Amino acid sequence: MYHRENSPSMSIHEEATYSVNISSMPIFNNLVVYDQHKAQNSIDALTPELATEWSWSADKKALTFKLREGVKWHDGKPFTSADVKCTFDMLMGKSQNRFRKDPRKDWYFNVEDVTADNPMQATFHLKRPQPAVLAMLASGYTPIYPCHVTAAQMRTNPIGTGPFKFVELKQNESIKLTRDSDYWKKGLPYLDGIEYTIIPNRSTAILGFVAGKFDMTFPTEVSIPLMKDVKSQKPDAVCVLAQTNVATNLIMNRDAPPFNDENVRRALALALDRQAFLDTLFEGKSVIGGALLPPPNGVWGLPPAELKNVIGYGDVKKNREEARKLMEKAGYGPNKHLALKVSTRNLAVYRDPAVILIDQLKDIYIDGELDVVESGIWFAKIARKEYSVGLNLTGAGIDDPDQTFYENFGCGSERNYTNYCNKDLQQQFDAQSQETDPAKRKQLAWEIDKKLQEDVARPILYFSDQGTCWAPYVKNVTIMTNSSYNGFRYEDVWMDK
């Protein structure tokens, strides 16, 4: 398989991109994981991994896992409940073995403690009921790490319990994994190894796949036009178009001029022609949505009927008339344009929509200049608020309101790149999080989603359809439709060759 970029590290817990999950997920296991062959992730499609069974206490504040016996780390040491506790102590910032970055600390804000009850049992103690915890534990973003290995080593030479062992990472060249012959699932994995060749240029990488140099493309990275090229040149290739749970969105630094002015923020939200993005980039495919992926692929998102009356989703011509009035109110106009840099990550899936955004902003007296940021420093840069306005892609590690709301919009969250904070709405986050009736919880989530759009917290442009292709002899690959992070264990992928 080719890889789209240099991986910032091999440590899933410390990174915020599926560039890491795709090449690192085969190294690890979770307590539980989403069924790797069901395209839509749901709480009803969990399979056991390092845990054999789990149960809730009567008050729904304790989640206990019975652990699998006889599992070994790749260095031969035994897996026990101590490893579970160590992993979550690091995630929650309680350990001396500290992560350099901790982008999912906010996922587990409600976990008071994790106890190792005995070597083969661990319990998660919650501050209050939270059904979504089990869904978060199933994400590819939540592997179990070994107690005896430092966080620093996990970045460069990770040790896991998964179907493949790490061999090497050569910057600008490749990542190599090899089969774990002592994997606890006897007979798996089928493949002898996986090699990811790093090719940042998408067209070059696709030519390599067409020429037979690769068995598979980088998942969900083949654009619709490129997928047509593949099928015309390699008609026997298997290509799947899937709607990823990755929101292309607009981020604004609310703490610094000019976006500390509500008028300017609202003007940008009103200037967006979302359908034009879809028509230009995806031949009209992909879907317009709010903060949560809409149906049918999404479980929790706003349907079109609920979305049409939200700010920025209506008539584009009327919206832009209103946007110009707001810009004039903020001191700009036909004779005084606002010049600013539009920052984005140096990947085609970021750059292409950023160029369209800049063109659209001209309609409301904004002259944008593209500011391309190297991929390895992009997330750190925007987390430090070293930008004015940016075109960003935000993937949902799981399709669940808790993950999206707390991580991207929660007050003080490391991944809340705009510093949006609405304490009243935060209380509504908590209310929906505790709701155990799915139908009632969905209604609460819809109301929150609408309010986030009204507040111009992080305007969502679209959720894109992206392709993955593989040679016809590659078998048992499933591309997930509501996650880009959870489907890369690859333990039972095989080649009829």
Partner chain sequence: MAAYLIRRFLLMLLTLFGISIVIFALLRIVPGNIADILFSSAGMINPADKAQIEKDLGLDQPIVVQYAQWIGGLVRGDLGYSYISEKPTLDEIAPRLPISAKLAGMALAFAVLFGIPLGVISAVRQNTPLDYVLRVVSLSGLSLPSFWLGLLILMVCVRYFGWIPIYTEPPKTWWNELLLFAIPAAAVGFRSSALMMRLTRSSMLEVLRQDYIRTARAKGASYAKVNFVHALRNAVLPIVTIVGIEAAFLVGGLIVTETVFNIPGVARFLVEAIRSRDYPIVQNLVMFIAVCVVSINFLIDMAYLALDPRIAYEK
The other form holds:
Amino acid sequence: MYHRENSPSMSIHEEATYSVNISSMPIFNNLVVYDQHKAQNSIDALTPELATEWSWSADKKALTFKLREGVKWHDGKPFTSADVKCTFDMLMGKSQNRFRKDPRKDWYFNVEDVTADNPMQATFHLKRPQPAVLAMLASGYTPIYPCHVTAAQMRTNPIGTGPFKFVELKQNESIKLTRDSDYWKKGLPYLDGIEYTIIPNRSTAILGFVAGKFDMTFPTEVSIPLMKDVKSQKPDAVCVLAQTNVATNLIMNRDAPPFNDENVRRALALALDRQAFLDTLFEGKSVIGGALLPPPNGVWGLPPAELKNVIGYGDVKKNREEARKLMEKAGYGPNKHLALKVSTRNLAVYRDPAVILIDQLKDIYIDGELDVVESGIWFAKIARKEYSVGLNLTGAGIDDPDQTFYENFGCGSERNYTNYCNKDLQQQFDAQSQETDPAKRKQLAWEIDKKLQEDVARPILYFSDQGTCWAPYVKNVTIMTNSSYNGFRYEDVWMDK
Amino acid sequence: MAAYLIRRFLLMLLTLFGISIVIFALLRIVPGNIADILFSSAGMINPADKAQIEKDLGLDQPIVVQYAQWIGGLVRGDLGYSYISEKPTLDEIAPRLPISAKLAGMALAFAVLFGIPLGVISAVRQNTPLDYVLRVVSLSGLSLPSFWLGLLILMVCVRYFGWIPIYTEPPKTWWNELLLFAIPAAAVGFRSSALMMRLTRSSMLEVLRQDYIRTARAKGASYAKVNFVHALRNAVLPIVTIVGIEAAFLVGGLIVTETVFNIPGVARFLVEAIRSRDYPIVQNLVMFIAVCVVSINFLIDMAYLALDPRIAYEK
Amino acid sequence: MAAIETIEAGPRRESRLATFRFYARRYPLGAAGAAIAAIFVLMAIFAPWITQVDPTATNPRISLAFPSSEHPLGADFLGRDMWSRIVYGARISLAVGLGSTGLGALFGVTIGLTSGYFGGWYDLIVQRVMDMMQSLPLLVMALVMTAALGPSLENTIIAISIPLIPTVARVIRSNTLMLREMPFIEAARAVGMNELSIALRHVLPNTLAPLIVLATAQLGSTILVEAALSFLGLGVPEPHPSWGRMLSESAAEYVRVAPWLVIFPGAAISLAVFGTNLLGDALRDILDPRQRD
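What about the form predicted together with the partner chain, after the form predicted on its own?
Next comes the full complex, this chain leading.
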């Protein structure tokens, strides 16, 4: 398999890109994990890994895991509940063994403590009920780390309990994993090893796959026209188009002109022709939705029928008419255009929609110019509010309202780039988070989602579909359809040759 | 003579010192530092963690102190640790050097092998159709972007041969290695060979007009011997110069070629390191390249001195 | 020597057109180069008249369209007309080529002239600085510079011009050193002209010939450097239709679905650079007799 970029490190907990998950997930195990062969992740389809069973207390504030006996770390030490406690203490910043960075600390804001009840049992104590905790623990983002290895070593030479052992990471060259013959699931894994050749140049990478240098492309990195091309050049290749639950969205700097004016914000939301984005970039495929991924792929999102009457989702012509009126109200017009810098990250998936956006904004008296920000400093720049309007991509680690709402729209969250803050809504976030009845919770989530769109908090353009291809002899690969972070354990993938 | 050598050597050191300041300062002007880059994949910045990282790496200290630490380490032979891989800088650079060196060496060999003979032919056959064809070819060598050439080669290889000459794993035999590097080396070397050919041609023409060549011809020396032995020997001096000039330029060619052919050499590594603000890698690598370039030029000056006693140096 | 005399005799006798014809016949390759360069310059100037299509307008219906009568060079992934992007791209390449060569020449001449003319400590220091600039690989310098300044057309021009400075400065300096000792300079000094006006009125004009030769030769390479920078993701940013950018990673992805996306911009770059190189060669032969073959 080839890899799309130089991996920042091997440590899943310290990174927030699926580039790391793909190459590191096979090294580790979770307590529980989403069923690796069900394309739609949901809390109803979990597979036990290091935990054999789990149960909620009566008040729904304690979650207890019974752990698997006889599991060994790759260095031979036995796995116990102490490792579970260590992992979450580290994530919550309570441990001496500190991560260099801890991007998902906020996931555990509601976890009071994790206790090791006995060597083979661990309990999560919550401040208030939160069913989503289990969803987070099942994510590919939540492997269990060993207690006896430092955070620094986990970045460069990780030790796990998973089906594959880490061999080496050569910067800009390759990552190598080899089969763990002592893996606790007897007979697994089938593959002798996995080798990820790092090829940042996508055209070279695809050519390499077509020429047979690789058994599989990097997951969900093949665009639709390229997929067609792969199929024509290599007719026996298996290609799957899957929803990634990565939302392309607009961020507006509400603290500075012109977007401190609500009229301009609303005008921008109304000017969007979402279908045109899909037509250009995905040959009409991919999905339009609100803050949460809509069904059928998504579990919690607003269905298209519910979206119709939300701002900016209806008839484009009528919307733009209205947008122009709002712009005129804000003091702009045919003779007084608004000059705007549209910031975006210097990556094709960001740049391409930004170019289309600028083209669409011409219709409402806005002359946009693209401000391409070097990829590595993009988030540093928007965190410093050095932008006016930006085109951004936000991937959802798990398909769950808690993660999306708190992270992207919560008051004071570090990923809430626009500083949108609505105290009433914040209470609704908590209300849905505590709701243990999934049907009721979904209703609450829909209400919130609609409100977010009406407030033009962070207009969502689309959720992109991306392709993955592999050679016909590669078997048992399942690509998830509502996440791009959780499906890479690869323990039972095999090759028919 | 000795005084001149010492003087040249001292000036060389001065130049290197200047370069170290320039590259150090330039890197600090570039917005964003390693902490920003490390967080870039997280989609957020945690100020406390960021400050901790900067402190750990000594980036919170005054620029002058950082510079002194770097140079101090350099003098002691301690190049520091890569920010990204957290391995010693030397361990990161050393395995990549031979790959780029081989590529560069083959490109240069390609340039010499094609550039010089064709240059001689072009000069000897001045103003014939052959000369025109060769001149146009050599000029096109200076006009084609090497990455474009590389892309076209890849395209053709995959389409018509179902085979792709990119680097995916270390070659096992020297023959495989040769095959693997031949195409990228040709893509880089095309430009150098064009340059070499043009220079050979013009210095050959100059030499061919000289009296002693006419004398040699009059004495009945064979045609080939006159052209290739007598004339070329004297035309070689300016050709040596171009190797020096090309050395610095070759690095640029290597960057794009290593990118296109996915060769894990030191040039592409440098670009990645610049992108991730991995100061120890960038600083030391740029210094290394500068030392190479400066020494090559120094050696070439010495070669001049040895080859051509007519050149007199100011004291 | 005979050749030089005829050339110098040429312009004196004939009208301009005839002069041109004279050179064109003597340097057919140079004339071809001039013609190619002229075509690109005209394309840049008259871009809006040559094509009515907006090079930044996107259109989903023609994404990756095959070349046709409507879109003679096809369309890219975002459905932008390639012909109009190539035509407008000539403006970017011209701006980068002329801008950075001009900027580099301006600084190079100033530095070369002053250091050659005044000499001494100043010269020594300046030469060290030039040494330093030449020992840093050009593309690496440009990479760091564009990273420092941020990608934009202006910054790309600045970044590319900087490595040109030492090359120009070197040539001008050695010319100045030579000119300084010439009898006519001595004469000017004897008449009591001040040093500055000698430098500007007598030395500078006499360095023009080598400068033009050098600048034309560098013009092509600046276009190539811009292309390489854009290929690496720096350089002139979207949505400016830069030829190099069109070849960059994102476009090259579709190389097999739509080879025309890669072939045409690459051909445009090559042809433009080839043209200026041919022209540069001819100019060198005409203006710089010492280097003539």
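We call the rigid core whatever largest set of C-alpha positions still superposes within 1.5 Å between the two forms. Positions refer to the first chain, counted from 1. Quick caveat, the model's predicted, so the values are computed rather than measured.
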Does D215 shift between the two forms by 2 angstroms or more at the C-alpha, the core having been superposed? no
